[in-house]
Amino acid sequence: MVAAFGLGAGWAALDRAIPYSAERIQAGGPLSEKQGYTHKLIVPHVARLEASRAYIEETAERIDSTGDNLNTEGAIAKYMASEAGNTAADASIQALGGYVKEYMVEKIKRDVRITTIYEGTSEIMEMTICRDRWQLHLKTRGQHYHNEARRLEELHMSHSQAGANIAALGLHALAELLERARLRRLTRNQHVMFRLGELIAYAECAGSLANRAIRVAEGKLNPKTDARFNPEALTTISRIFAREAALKVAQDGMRWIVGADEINDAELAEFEKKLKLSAIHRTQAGLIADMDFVADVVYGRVGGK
């Protein structure tokens, strides 16, 4: 339910955002026409709004097939929706140049604002989802993320523009972080157990949104689920965010397991190599051509919608 308003919040914000910008002149056109206001204001924050909504309806969907609790799951839905909504939000306020009271953004702001706390803070939801998947990697001896992430490689041999790959070499990843944390006791540190937590969020919405692409593609998703982007449009926002997603977890991961451990350069090098960095790096090139056609679908210049 939380997720929902974050997801329902976030979108009121850019759909006001979005006209405005479209209407308003600078420096010689429309701010709709600048990447410097759409690439920064706009695109990433549509992006992790339908990765939020892949990660809720899925969850959604499965507890309604399966009867499960699914406590983990409606954590990562809580906190990427919420956290998702509210940067939106502010982006929102941003891109309107303080012009907010009357296009009621400051009031959405406001509202969003909450759903990052109540029901369960991001911080109590980055601890309780790292705490359930750290069970998870240890009673599959470390190959939880890594079977993940070769179901997504299959898709992607058969739905190659969905960015499953991508997705794929975060959830790969992702269980070398988590197994280098198990193997020096890393999670002692509350903090670095919380950015897990984060970034075990962003990878599997990360596949989740690839899982939506694709079955949108193959027309599988219940006809009463949201049809704002059309098949091209939404494999496209996946790659997108599947780019950021699998960036971030070995970024940020390496980040956090060299701030908490002691790790010389030849270990450093080497663990390098086990989060694939290097092809991470790689997958971003043609992410600014994707951005551009994100924008141009936003504001109705090509079809997507």
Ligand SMILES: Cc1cc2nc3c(=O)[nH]c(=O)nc-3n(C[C@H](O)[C@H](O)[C@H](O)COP(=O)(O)OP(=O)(O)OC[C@H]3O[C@@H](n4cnc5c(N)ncnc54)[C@H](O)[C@@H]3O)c2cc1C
The other form holds:
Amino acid sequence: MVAAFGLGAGWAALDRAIPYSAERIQAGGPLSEKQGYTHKLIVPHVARLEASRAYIEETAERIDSTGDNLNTEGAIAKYMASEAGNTAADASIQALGGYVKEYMVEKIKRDVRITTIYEGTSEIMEMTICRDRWQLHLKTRGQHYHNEARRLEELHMSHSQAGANIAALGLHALAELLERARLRRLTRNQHVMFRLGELIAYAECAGSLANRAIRVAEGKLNPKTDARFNPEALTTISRIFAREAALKVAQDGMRWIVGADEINDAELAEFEKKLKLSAIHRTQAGLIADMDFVADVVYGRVGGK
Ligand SMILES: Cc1cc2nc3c(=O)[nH]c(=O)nc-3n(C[C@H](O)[C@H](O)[C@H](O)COP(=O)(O)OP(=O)(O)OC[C@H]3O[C@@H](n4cnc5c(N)ncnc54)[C@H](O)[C@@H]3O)c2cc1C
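Show the other one: the form predicted in complex with the named molecule, since we just had the form predicted on its own.
What follows is the entire complex, opening with the chain shown before.
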């Protein structure tokens, strides 16, 4: 429920910033035509909110069909959607050029801020997520996220545009990070454990959004679901978020693994290879073109909504 509050509030804020920027003329043209505006204040938030939506709906459907509690999935949904909603509202204040009461966005921001706090703060969510997935990593002898990645790689064979291959790279990297943390006992640092919780949430949401993009393309989504974006737009959004998630897992992961441990140059180079850092960097190719397309969809310059 709180995840849905975060998602709804984030979109409510963007839905005010978007029409404003289509009308507001600065430096000879509308703000909506300026990449420096749309690619910072609008498009990344669209991607994070849609990743959160994918995870919320996947979790809700699983709860409905299995009756399971899915506590960890609930924590991931709540964490990602409340953080995405909060940052989208913050960006929307920036996008509207200030705290102007009539735009409502400052009220939305005040209302959405609490979603990262009540019903379990974001920090407690990070702890819950990492603690529970850590057990899964141990139980499967380090294979849990490699298996998830292989499933996405399989999907990529038949749906090459949905970013499933990029999400898979993030999940493989995550499995390597968790294994390194196990071998070197790095989760004795609470900060490392909590940061891993964040990376787990990003990597799982990337997988979920790729699944959703594929299901939309196959016409297999629940008819009650939001239909804001058509299949082409959603696959593009999925690639944008998968790139962010894979890079975040690899880069932040390296940061904390190296920051919490002693690691020599040879080991470091070896670990960079295990994380497939250069492959993850290569997946960033096409990012700006994809962001251009999503901006065009959001502002109705091409079909897609
Ligand atoms: C508007 C509003 C409505 C609310 N409604 C309800 C309600 O209906 N029912 C209800 O029961 N409660 C409600 N709450 C309470 C809410 O759930 C708590 O404020 C929230 O869980 C934070 O707990 P705390 O205030 O004890 O903060 P503290 O426990 O003092 O935490 C302060 C900060 O430290 C962090 N922190 C705490 N423990 C750790 C740890 N082990 N490791 C790392 N960081 C940690 C937290 O993440 C938090 O950011 C509401 C709060 C607000 C503001």
